[in-house]
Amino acid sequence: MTPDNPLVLLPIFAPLSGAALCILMARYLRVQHAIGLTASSLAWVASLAILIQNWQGGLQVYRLGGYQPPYGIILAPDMLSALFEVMATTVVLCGTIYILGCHDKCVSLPAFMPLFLCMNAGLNGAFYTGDIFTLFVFQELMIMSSVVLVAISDNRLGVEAAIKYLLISAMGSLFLLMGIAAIYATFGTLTLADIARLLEGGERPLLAQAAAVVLMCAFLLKSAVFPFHFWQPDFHTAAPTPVHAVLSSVVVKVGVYGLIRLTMLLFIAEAPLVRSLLLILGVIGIFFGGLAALRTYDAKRMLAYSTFGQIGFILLGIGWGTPLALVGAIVYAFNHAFIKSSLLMITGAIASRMPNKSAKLIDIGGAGNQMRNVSILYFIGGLALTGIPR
């Protein structure tokens, strides 16, 4: 039996503990920022350590309460989840650093940093959990935190965008719960490793394939894949810049992570059919995202639309199904997370220095003349996002 590794808890409980401390320090903004930066840094360092331990010693686990699966909750980061976790904690740490110098009024609200850390904890837990119901719980923590963060943003359309996402997210949560219920009714366990072992035998009880369908719909909605995409531009554009950077670069990757697990771990027999659908949706997403980005009027909205196309490329890698294609999808996911979050934070920095604090193309046009270094960074980021060799 693999021994418990307490370090697995740190990327989840460091942000949660930081959120609790930030609530106690609600009157002291600088103290809140220091706590947030410390918690995000600890989560990042711990995620790197877990990745190294996975590389050297294989799967790392922690059984909450000492209970054994399938009766207890288990955190079980393998190499895939450890990689995605490093990606997530790196972007969130950069977002936390951005908050320290952010000019948005909402970041000075006492609730902002606790909510940002709760979103961080939910994101980290979604990647580390080895239990499909706990995945649902962590996703809900991530979603509720991000909804409130968008609702309190400086953008006057923030509340409207948050309500839209809340309703659409409820649909995704319903799909996920239906899939979880079908799996539990069929197999009597919610542990991913146990479900994979039971499905390996080739038997498909009545509800097993129905669970695959609703789980796929849930993960497609979380990734904002066509035709589940319509909530994403409004929600992401209305978000404060550090939140938008996390949403558009790593939160959408939770759905991608779920699709990889669905096709590579759980429903391997149904994987060819799922991959065929992912190929079609990926191609549609590439064209739709690119064309929609061309017609937009706002730099943040343009980057939000371009995420459709980049997720489409990732889906093509998953849908192709070969080991090399899957590696390409993961590498592309990393590239997109780091570059897209950087471009969004640069865009936010430019918009915050405009007289009307707007990221509309007509308002920020010519801003590079006064900010030469920023324009060079934006140009390099654009080259990286388009995949031009450098």
Contents of the next structure:
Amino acid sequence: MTPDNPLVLLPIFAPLSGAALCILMARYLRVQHAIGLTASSLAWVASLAILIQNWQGGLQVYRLGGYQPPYGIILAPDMLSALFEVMATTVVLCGTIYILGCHDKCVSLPAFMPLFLCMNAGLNGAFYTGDIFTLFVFQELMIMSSVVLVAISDNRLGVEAAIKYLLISAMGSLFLLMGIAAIYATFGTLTLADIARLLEGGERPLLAQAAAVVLMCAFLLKSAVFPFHFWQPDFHTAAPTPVHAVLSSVVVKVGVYGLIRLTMLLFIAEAPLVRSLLLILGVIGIFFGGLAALRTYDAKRMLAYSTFGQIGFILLGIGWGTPLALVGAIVYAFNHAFIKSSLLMITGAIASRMPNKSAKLIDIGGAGNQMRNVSILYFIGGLALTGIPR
Amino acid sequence: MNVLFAVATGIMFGLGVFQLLRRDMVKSAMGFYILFTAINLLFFAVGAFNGRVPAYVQAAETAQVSDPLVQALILTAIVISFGTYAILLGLISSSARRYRTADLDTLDHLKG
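Hand over the structure of the form predicted in complex with its partner chain; the form predicted alone is what we had up.
Below, the chain from earlier opens the complete complex, with every other chain and molecule after it.
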């Protein structure tokens, strides 16, 4: 039995306690910003440390409250979740730095920083947790804070997009809960490793297949894959820029992470079925996302559609299923998170310097003449997105 | 008893889906809540009938205790569903104040 590693708690509880402190300091915006920056940097340092510990010593574990795994809640970051976690905390740290210099009206609201930190905590928890019900809880925390963040956005369509997303993602959560009920009914446990062990030996109960399908639906909805994609461009475009950067680059990766876990750890026997479906959906996503991005007239919306295409590439890697393809998918997910968030932040910075503060292509035309350095940065980002220096 | 739970879950699920697809946003929010309750009931039916005695009370060691984990999970799920429902109603009220309607067919500003 591996000993408890209390460092695992830091990426979840630093943002959560930061959020509580921020609510207490609601009157002082500067103090709120300092707290947010400290909490995000702490989470980033801790996630890096956990990645290094994983590299050297294998699986890190923390049992919350000292209860043993089948009953207690367990945080168990392995190599995959540690990698995804480093990606998430890095993007969130950059988003927090962007918030410090951002002049949007919604960013100066006292509720902004606590909600952003809560979203951060939900994201980190969803990657670190070792049992599937806690994944549901953290995912709900993430969804609710991101919904409110979009609803208070400067964009007039924020509230409407938030309602749309909340109804759809609530359906996704219902699917996840139904899958959890099916898993508990068949196996009597919710710890991921325990389910995997039980699924490995013995006969296949009928509910296991139903659980696999329902969980797949939930994760596809979370990462906006083809039949469930229609909320994504609206919701992401209406979000404030730092939130858009986090949503578009790492929040959709929670679904990708879930799909990797589903095919590689939980339902090995059902994996060929899931994989063949993922291949088809991935190819549809690549074509549809690329073509839809061509006919948009808003820079932020174009990047949201391009996310849709790039999730297709990642699904293709997961669907292929060989170790090399999976490594490719994970590396691509990593790259996509950094490049997409940086491009979105550059777009937001350009749009906020324009007279009518919008990212419509007709409004930001000729921005490169005033901001030569920014246009060079954007060019580098675009090259990276297409993978030019290979 | 199991059949009763299955039928009740099915009826609530159907009602919830029907309400969720209504045009009125308040009714669809209620449909969402009914759906969530249906799934909580499903979850409850999974672990309710294994035991005869409540867990963690002074009972004979031989008595078969009921599963406390399911009850804890449902309690968490109920809290989460309350939170989601509250946020949904808040958003609906602020959108209704802005656009003077709760009809989903007239709320089409996101089109195009």
